[in-house]
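We begin with a single chain expressed as C-alpha cells, specifically the form predicted alone.
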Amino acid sequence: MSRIENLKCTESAIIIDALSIINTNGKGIIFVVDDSNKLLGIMTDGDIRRALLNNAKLNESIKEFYNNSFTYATTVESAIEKLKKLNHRVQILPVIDENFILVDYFQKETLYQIPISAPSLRGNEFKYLVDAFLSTWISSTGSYIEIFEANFAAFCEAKHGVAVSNGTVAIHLALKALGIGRGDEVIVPDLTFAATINTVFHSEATPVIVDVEEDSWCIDPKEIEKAITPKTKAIIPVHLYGQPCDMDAIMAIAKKHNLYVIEDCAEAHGAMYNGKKVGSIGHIGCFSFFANKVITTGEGGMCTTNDFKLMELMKVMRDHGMNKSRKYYHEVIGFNYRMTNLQAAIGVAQLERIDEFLQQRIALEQEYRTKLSTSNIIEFQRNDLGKRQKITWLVSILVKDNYKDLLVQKLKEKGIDVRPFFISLGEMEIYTPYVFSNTVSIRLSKTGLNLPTSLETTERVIDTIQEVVQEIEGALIK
C-alpha cells in the first residue's frame, strides 16, 4: 500500500468513515477524491467536529462538509516551494500531478515538540467507543466495563478486576477496603509520584517514607523492616518506571508482621516478578490508565485482587456504598469512583494491543541502549535483576556528574521533551515530617531523566539525542 492510501476517501463516504480513516492515519486530515483519484477537497478533524456541533449525523455524507478550497502542491514543485506553503494552519499538503490526480502528500518532518509519551489509538478504540456511544450506555453501566475488568484481570493473572475512575482513587479504594484509617501507618517509597502518599493522607492514616534500592530504584525491603512499628498496617511498593519491586522479600515481611500489601502498578502493566505478573502478588494491585501509561482510557484505573470478598467490597464502595440488590440502601460509606462505559470501551481496544505496545517499547529502549552504549555520562535503568522482568514504561536513565540540566536544556532547544525523575517526597516540605530514610532516593531524583518513549519516536529523534550527548562529552574532553 502506498503511503497516500490511508489518507484518502471518496466523496460518497459518510462522516463515521472519515473519522475512522483519520483515527487510523493519525494525521488529522483526509483527502477527498473521485473514482479516478482526482482530488476534490480535504477534510480535517476540525471540520468533522464543527459538523457534529452543527447537528450533523455520523451516517451523513461528507459531501456537505469537506473543504473544496484548499492549499495543494504539484509534483513539479521543489521541496522549498512546498515548505513555503506550510504554516501553523496548513501542515500537510496534498500533492497532485498535471491532471489533478492525487499522488502523494508533503509534510515538514521536524523534531519540534517530540513528546515524552503519547497514546496510540489506531486499533478498535474508535469502533468500540462509537458502539458504546450508540448503545446509549455512556455512564458507569455497560457491557464494556465488565469486559474490561475481566480481560485486564486475566492479563494480570489475577482473579478479579474492579474498574475505577483513575489510578489515584484505585489506591485510595484499596486502602479503605482494607480498613486502613486513623492511627494506622502505611510504608511508602520516597521515590514515587505524589498520588501514592496522598492517598494515605486521604485515608486519614500516617505515611512512613522509606528509601529505595540503589540498583532497582524501588522500595528497599531492608528499610521497610526497619520502619515497622506496632502501628504499621500496610506497605505500598511502587513498581517504579516499569521495574518490579523485590516482592518475595516484601511479602515475607508482610506475612511476618501481618501487614497488607498494595502494589502500585501504575507504571508497570505486564511487568513480572519470579514469573508472576505485578498486580497479582500483593493483596490488591492498583493500575492507572492515564494517557501516558502503557494502555490508556484517558483517565481511569483498576484494582486487581485474588480475594473475592475484597473485590465485592471494592465494587460496593466504588458505587457510593450502595447494596447491589437493594437500590438506594447504603451499607457502607462509599465513593463515586466509577469508570464510564465509554472509557472502558477504549480500554478493551487498548488491551487487545498491549503485547504489541510492550514489544514496541522494548525495541525502542533497545535502540536507545545501542545508540548510547558508549556514553560515559549515561546509565540506563537496570534490566538484569534476576527474578525481576521489567517493562519499558519510559526509557529511564541517570545522568552523571551534574550534566542533567545541560542535557535537558540542549534537548529542549531541539524540541525534544525530556522529563526529570519524580522529586524525592522527603525533599518537599509537606512530606518532610514523614521521612524515615531517603538517602539513595534523593541522589536518584537529582540525576534521573526520562527520554521520549512515545511509539511515534523515530530513529531520527534517537540519533539527535545521541548527537547531543556526544556534543556534551566532546566538550568535556576539550
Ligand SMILES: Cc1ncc(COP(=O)(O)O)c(C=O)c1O
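Numbering follows the first chain given and starts at 1. Worth saying up front: this structure is predicted, and the values here are computed from it rather than measured. Whichever C-alpha set is largest while still superposing within 1.5 Å between the two forms counts as the rigid core. Compared with the form predicted together with the ligand:
E98 shows a C-alpha shift of 2 Å or greater between the two forms [criterion: core-superposed Cα displacement of 2 Å]. Core-superposed comparison between the two forms: CA of Y72 displaced by 2 Å or more.
Taking 2 Å as the criterion, T458 does not count as shifted between the two forms: its C-alpha moves by less than this amount when the rigid core is aligned.
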The other form holds:
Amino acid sequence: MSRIENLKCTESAIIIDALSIINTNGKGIIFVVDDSNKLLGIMTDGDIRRALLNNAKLNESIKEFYNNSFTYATTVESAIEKLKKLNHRVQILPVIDENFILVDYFQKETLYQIPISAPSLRGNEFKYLVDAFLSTWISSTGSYIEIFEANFAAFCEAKHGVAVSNGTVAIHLALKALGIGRGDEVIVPDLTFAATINTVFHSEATPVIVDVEEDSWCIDPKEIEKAITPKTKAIIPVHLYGQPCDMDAIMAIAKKHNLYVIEDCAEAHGAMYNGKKVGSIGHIGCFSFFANKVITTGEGGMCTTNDFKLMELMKVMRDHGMNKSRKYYHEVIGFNYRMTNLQAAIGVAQLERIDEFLQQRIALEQEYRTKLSTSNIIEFQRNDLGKRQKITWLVSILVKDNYKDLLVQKLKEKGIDVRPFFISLGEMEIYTPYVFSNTVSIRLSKTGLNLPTSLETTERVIDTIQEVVQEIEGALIK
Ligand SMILES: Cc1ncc(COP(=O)(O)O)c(C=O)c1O
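Follow the form predicted alone with the form predicted together with the ligand, if you could.
What follows is the entire complex, opening with the chain shown before.
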C-alpha cells in the first residue's frame, strides 16, 4: 500500500469516517479526493472539531466542512521548494501531479537531506586536534606534520611524503619540482576535475587533453602515445573515481620518451595497480584530503615520492624556496604551500582508520550493486580490470538512454544528493583549444553519476534509490 493511502478519503465520506482515518494515520489531516483520485480538498482534525461544535452530526457528509482552498505541492517541485511552503500552520502538504491527481504527501519529518559524502571524525581527530592546539604549534611547524607525512607515505608504500595545503597545489608543486614550465607540454585526461589541468596552466606549460578508456574511464595510453611531441615533458594520469590507470603502459611510454609521470591520486587513496599502491609508481603522486575524500584534513594534500632529492626540493619549494639550513636564503622561487599542524593532527587520526573507511566503502558499493543488480538502465564502474584494484571513493555508475537527468531530479525530490560526472574538459570553452582527443570521455561525462557514499549512506538511502530506479524502469515498460 502506498503511504498516501491512509490519508485519503472520498467526498462521500461522513464525519465519523474522516475522524476514524485521522485517528489511524495520526497525522491530524485527510486529503479529500474524487473517484479518479483528483484532489478536492483537505480536512484537519481542527475542521472536524469546529464542525461538531457547530452542531454537525457524526453521520453527516464531510462535503460542507472540508477546505477547498489549501496549500499543495506538485511532483515537479524540489524538496527545497516544498519546504518553503511549510509553516507553523501548514505542516503537511498533499503532492499532486500535472492532472491534480493526489500522488504523495510531504512533511519535514519525511525529508532527509542525504549528502553525497560526509567525513567521519569520530576517532582520535578531536583529541589530536586539541593536543596540537594546546601545544600552540598551530601553523606549519609541529610534530603532527612529520608523523602524518611518514605514516601516509608508509600507507602508500612510498618512501617520502610532503604535506601541502591542498590537492591542487600538490600537483602544481610536483610540476614545478620537476622543472616543468613554459614551452613544455603536459598530457592530461579529458575526464577529470579541473585542478589537474589548471595546475599545468599555473606552471605556464601547455596542456594536451587526451581521451579516456571505455572500460576504466581513465586516461588511454594509446591516446597518450599518439599525442606525444618533442615538447612533451610529463603525463598526469588521474586514477579517476578510485580506478587505477593502466600504469604499466603509462610507465613504459614515459620511459621510452623520457617523460615524467605525476599520478593524480586525489580520488584513489589505497588503490593498487599490479600489487603497487598508487602514488608509489610514477615520479610523484599527488593526493587531496578535501572533506569528501577517503580521508580528510579539511583542506589538505600530499605529494609522495620515492626520490629523496625530489622530496627535499618539494619541501624547500613549499616553504617559499627557503634553504633548510640557512634562514631567509632562498635558493629557488617557491610558494607557501604548507599544511598546518592542526590539519596534520586530523590527518594522523584519519589515517588510523583508513582501512576501516575503505572496507566500509567497499561494503556500501556492494550493497548498491546487489540492490541495483536487476536494473537495465544502470551500469556500475568496472571492478574486474585485471591488474587494477580499485577502491570505492564515490560509487560511480553510468545511466543509460538519457535517464540520468530524470534520476537526478527524482532523487533530488527525495532529498538525496547525487553528482554528475565531471564535464569533459574539452567541452568547456577555456580548455577546448587544448583537446587532442575526447570522444569516449564526452559520452561518459554525459551519462555518469556518483551516488552518495559515506557513513551517512544508510540502507534506507540505498533502498530509496532502488525504488526510484524501479519507478523509472516501471514507467518505461508501460
Ligand atoms: C582528480 C582531482 N585532482 C585534484 C583535485 C584537487 O584537490 P583539492 O580540492 O584538495 O585541491 C581533486 C579534488 O577534488 C580531484 O578530484
